[in-house]
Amino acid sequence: MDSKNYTINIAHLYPKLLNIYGDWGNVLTIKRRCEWRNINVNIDSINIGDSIDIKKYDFYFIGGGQDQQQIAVSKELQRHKASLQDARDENAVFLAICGGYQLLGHYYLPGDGDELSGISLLDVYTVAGDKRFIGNVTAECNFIHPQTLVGFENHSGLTYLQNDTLPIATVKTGNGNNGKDKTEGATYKNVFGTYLHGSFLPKNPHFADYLISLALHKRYKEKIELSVLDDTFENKAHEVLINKKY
């Protein structure tokens, strides 16, 4: 990277409601890895009732939560559905974890209660299963290096992908989207949804850097090479979890 003063603007969607299992750590990871490279980061918390200026933000993050919190966020997201679809189509980066991932699809149908509408940034849908998937996950992703992704899943929702929405990775250990087709997560354009908690990005610094690169490209319309960081400790944390079941 040269000495140009780069900036990334992040919208953290509904952190008061969707922040289970330390999902905030994903935003913190992006912030720290940018700051270590002298990239400026501005983070705005978007809460119920707030407006969203899609021209401002390069990166959107939404975490996981319980069904009750998802109900409130599902209703709120409908206000912003069209504008967030526009943000997706303008190549903004989205990272959604678990419950937030489900709400970026078409809908989530819980075991009891009404269907929760999503905002269709991803061509996926989720239905409640009768088994809870809990444990560590190792998956292989073919568009980053190293190819392994690790994290911790804890969900009973079964998510199914359709058409141009592709899985982020193939499950090697764990269950992933639905426990049947060996897929984990979903991606379309620069939108990424995953069931991996932990937090996800501290354990996968290479994926964090991939998202940073996409966010910079969105803002500056050019490919920007990131300077190399000393990820000795991050890589050890990643490696010790590969193929670990519990």
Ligand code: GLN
Contents of the next structure:
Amino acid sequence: MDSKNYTINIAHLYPKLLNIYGDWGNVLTIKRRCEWRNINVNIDSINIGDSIDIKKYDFYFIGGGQDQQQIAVSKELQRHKASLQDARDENAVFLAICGGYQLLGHYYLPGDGDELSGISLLDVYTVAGDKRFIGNVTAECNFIHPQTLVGFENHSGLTYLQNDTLPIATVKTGNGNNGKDKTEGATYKNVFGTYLHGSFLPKNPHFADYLISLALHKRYKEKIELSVLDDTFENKAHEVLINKKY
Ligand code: GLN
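Given the form predicted on its own above, I would also like to look at the protein as it appears in the form predicted in complex with glutamine (GLN).
Once more the chain from above appears, this time first in line as the rest of the complex follows.
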């Protein structure tokens, strides 16, 4: 591919508040995998009080965090609800992890305290359960190759999907969205929410490339083939987690 002139603009939403278990590594992975292919990447951190220029961004990332940090982000996101819904409808790519994922749904009801409003990019809602799900997750996803996903979950929120919102994957080990229906994550248009920390993308390079392709398609309105990278180390990390005895 001649990718010299391609660019992806990333908005990293609220990195000072939502960034646990190395969630920032997801943004770094997108950046590096693009740069290795000579695709330019610009990353803007969006903090409380900042405006969001949806004309600029192809890719939005929001990480996970504690309930306390989610309160401030929930409030702030309401100001941007309509424009981020427009961005979704214009096929911008969103990757949201855990606490960020919960806030892309309709609401998150914590164990104590008031309901936190989400921005309804995904038709899901989350209610705190009475135990925490902590541990490694393996799952199968039918729209990427290879079909396996790995990550680490730590959440008490139980997420339920509605209507056109599909899970990203089927849980093989671990709990995923709610520990009951074997679903993991949610997707609608180019929005992806998942409970997988870890960081998620360094250990799932095929999913990282899938998101890069969608972001390029959003910007350039054509399918751009990505050159193949040497993923020996990334795939080893992935396989260790797939083959671990759980
Ligand atoms: N506060 C949420 C929960 O425990 C999110 C946790 C997280 O992002 N790891 O469900």
